[in-house]
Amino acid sequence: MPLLVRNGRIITATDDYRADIYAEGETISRIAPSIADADIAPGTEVIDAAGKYVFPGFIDPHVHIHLPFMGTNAKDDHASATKAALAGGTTTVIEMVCPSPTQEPMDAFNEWHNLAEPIACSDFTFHQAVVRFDDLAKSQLRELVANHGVASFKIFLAYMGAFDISDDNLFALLSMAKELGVITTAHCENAVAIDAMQKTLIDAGKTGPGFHEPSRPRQVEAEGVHHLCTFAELTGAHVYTVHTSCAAAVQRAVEARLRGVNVWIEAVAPHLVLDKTYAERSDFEGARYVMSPPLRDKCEQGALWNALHGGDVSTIGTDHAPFDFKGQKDMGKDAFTLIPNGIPSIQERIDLVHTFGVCEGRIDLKTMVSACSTRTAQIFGMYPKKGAIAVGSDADLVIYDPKFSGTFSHADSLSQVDYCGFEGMTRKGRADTVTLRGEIAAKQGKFVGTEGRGAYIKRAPTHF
C-alpha cells in the first residue's frame, strides 16, 4: 500500500524543512512541498505529521540479542528485541555475532542469521566478532565478506581467555581487514590489567558491584584505544571504537585521527545519562548497572556530549545486552566478576538522546539524526538506502512527537528483560508512528507491524 506523510517537519543530518513524503512499494518516490490527493494512488495510507518531526529511521550500530555470556544467555530473542527497537524509533539494528573461541566463524554467522531471519521485525545486519584466527577462520572470514554481506568485524581487547585476541592476531586481522576493505569495530580496554586488578580487589574482599568500575578504570580504556590505533596506523586499517565511555579514551582516538588514522568513535546511551553511583547502589541493586566499560563519574557525560556536539564522536548506539536482575545478574552475588555485563536500552535510546541531549541544549536535532542514524549508515555501508530521507531511500520514517512527556518505565518495555535501567527518569518526546520500508510498524510505543518482516541487509566493504 502506498504511504503519504503530510505536514511534517523533516529533519535529516543536514536539512530541516517542511514537505510531504510519498512512498510506493518499500521506497520513497516523491518529496514535495505539498502532495495533493489527486496525485496519489487510491488506497494510499495517509499520516498527518502536523506538529511533529519526521526523521529517517534510526539505526543502532551496537546491539546484543543472541548473546551467550558468562554462563548464561541474553533474555531477548530477535522478535522481542526488534519490536522494542521499532517502538523506540529504531528501524535497523547491527548485532554482534559473538562466537566462542572454539566456534568456526561461518558456523557462528549461520547460527545468528538463522535465529534472526524468521522472526526479526526490524531490518538487521551483523558485525562478525573474531575470537580465533587460525587458517580455517581466515578462510571463512574471507568467505563471509565475499559472499554473505559481512562488511565489519568486531574484536575484544578485553575478557581475557574468553573473547580477547592476541597482538599477533590483531596485527594480522587488521592487515586482512585493510586488504578486504572491512572496518573493524573494537572493545578497547587492556585485558591483562583488568584481570590483575579484579583479582586484587576480590582477594581483598571487595566483591560488590560498586567495585566493577575500579577494576577497569579510565586508564585501561584509554590505553586500549591507543593500542588499537597504533596497530591501525601500522596496517592502514579503518577502525571504530565501540561504547567509548570517557574523555581520556576519546582523546586517544582524536590524537590518532590527527596522525591520519582512520578511526571513528561510538558513544552509547547508558554512558550519556547514567553515572557510576548507579552501580554503587546498596543491597546489590547496583548489579543492574554493571556494563563494560563501566559507568563513569558524572563529569564524563558532559565530555561525551561535547564530543558529539563537536563531531569527534560520530555515533550513538546502545550496547543493548539484556540480562535479568533476578536469575542472571544475581549470579554475581559473591563476586562482581560474575555479574553478566549489560544495560538494556534498545527501546529507550532515541528518547534518552532527545530528552538529555536535544532538550538540554547539548546537541541539536541534526546532530541527533546524524549520530543515531546517518553516520552509522555511512560508516557501515548502508547509505543512502538507510539513514536518509531521499527519493530512492527505504521508506523508514519516524514521525516523532516532541510534545510527549512522561517517564521511562519497565511497564512500557517490549524487551523481555525484567527491569528498565532508566526507571522513573524524565522522558520528553516519543516516536508516534514508525514505518519500516513503507509499512507502519509501531504506533505510540506499541508494535503494530508484520511479525518477521525484518530483512537481512547484505553490505559491501567500503573501507579500503
Contents of the next structure:
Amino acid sequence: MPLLVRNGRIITATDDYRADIYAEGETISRIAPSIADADIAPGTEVIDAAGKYVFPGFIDPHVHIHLPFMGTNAKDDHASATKAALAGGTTTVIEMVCPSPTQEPMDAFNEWHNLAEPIACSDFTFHQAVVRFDDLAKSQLRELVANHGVASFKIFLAYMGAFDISDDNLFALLSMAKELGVITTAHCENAVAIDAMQKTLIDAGKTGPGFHEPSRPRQVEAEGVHHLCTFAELTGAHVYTVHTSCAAAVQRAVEARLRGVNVWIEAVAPHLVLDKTYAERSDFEGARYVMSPPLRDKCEQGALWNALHGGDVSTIGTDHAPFDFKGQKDMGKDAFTLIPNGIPSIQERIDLVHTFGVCEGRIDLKTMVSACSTRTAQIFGMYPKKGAIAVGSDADLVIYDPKFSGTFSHADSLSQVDYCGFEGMTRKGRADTVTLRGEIAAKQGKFVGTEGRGAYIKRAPTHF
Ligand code: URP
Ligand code: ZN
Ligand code: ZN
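The structure above corresponds to the form predicted alone; please give the structure of the form predicted in complex with N-(aminocarbonyl)-beta-alanine next.
Below is the whole assembly, all chains and molecules, this chain first.
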C-alpha cells in the first residue's frame, strides 16, 4: 500500500525542513512541500506528522542477538531483538557473527543467516568476526565478501582464548581486508594485560562486579586502539573502533587519523549515559552493568558527547548483548570474570540519545541522525539505500514525537532479557510511528509489522 507522511519536520544529517513524503512500493518516490490528495493512489496510508520529526530509519551498527559467549547464549532471538529495535526506531541492525575458534567462517555465516532470515522483523546485515585465519578461513572469508554481501570484518583484541586474534593473524587479516576493500571493526582492549589484572584482583579476593572496571582500565583500551591503528597504518587497512568508552581511547584514534590512518570511532549508548558506579552497586546488583570495555568515570561521558559534537566520533550503536540477571549474570556470583558481558539497549538507544544528547544540548538533531543512521550507512556500504530521506531510498522512516515524556522501564521492553539497565531514568521523546520499506512496523512502542519481513542487506566493499 502506498504511504504518505504529511506535515512533518524532516531532519536528516544535513537538512531540516518541512515537506511531505510519498512512498510507492518499498522506496520513496516523491518529496514535495505539499502533496495533494489528487496526486496519491487510492488506498494510500496517510500519516499526519504535524508536530513531529521525520527521521530516516535508524541503523544500529553493533548488536549481538545470537551470541554463544562466556558459557551461555544471549537471550534474544532475531524476532524479539528486531521487534525491540523497531519499537525504538531502529529499522536496520548490523549483527556480529561471532564463531567459536573451531567453527568455519562460512558455517558461522550460514548459522547466523539461517537463524535471522525466517523471523527477523527489521532489516539486518552482518559484520563477520574473524577468530581463526588459516588457509580455509582465508578462502571462505574471500568467498563471503565476493558472493554473500559481507563488507566488514570484526576482530577482538580482548577475550583471551575465546575470540582474540594474535598479532600475526591481525597483520595478515588487515592486509587481506585492505586488498578486498573491507573495513575491519575492532574490540580494542589488550587481552594480556586484562588477564594479568583479573588474576591479581581475584587472588586478592576482589571478586564483585565493581572490580570489573579496575581489571580493564582506560589504559588497556587506549593501548588496544593504538595497537589496532598501528597495524592499520602499516597495512593501509581501514578500521573502526567499536564501543569506544573514554577520552584516552578516542585520543589514540584521533592521533592515528592525524597520521593518515583511516579509522572511524563508534560510541555506544550505555557508555554515554551510565557510569561505573552502576557496576559498583551492592548485593551483586552491579552485575547488570558489566560490559566490556567497562562503564567508566562519569567525566568520560562528557568527552564522548564532545567528540560526537565535534565529529571525532562518527556513530552511536548499542552493543546490545542481552543476558538475564537471573540465571546468566549470576554465573559470576563468585568471580566478576564469569559474569556474561553486556548491557541491552537496542530499544532504548534513540530515546537515550534524544533525552541525554539533544535535550541536554550536547548534540543537535542533525548530529543525532548522522551518528545513529547516516554515518553508519555510509561507512558500512548501505548509503543512500539506508540512512537517507531521498527519492529512491528505502521508505524507512521514524515519525518521532519529541514531546512524549516518561521513564525507561522494563515493562515496555520487547527484548526477552529480564531487566532494563535504564530503569526509572527520564525519557524524553518516542518513536510514534516507524516504517520499514513502506510498511508500518511499529507504533508507540509496540511492534505492528510482519514477522519475518526483515531483509538481509547485501553490501559491497567500499574501503579501498
Ligand atoms: O560487554 C560486551 N561488550 N559484550 C558483548 C561482546 C562484545 O565485547 O562486544
Ligand atoms: Zn566488544
Ligand atoms: Zn559487541
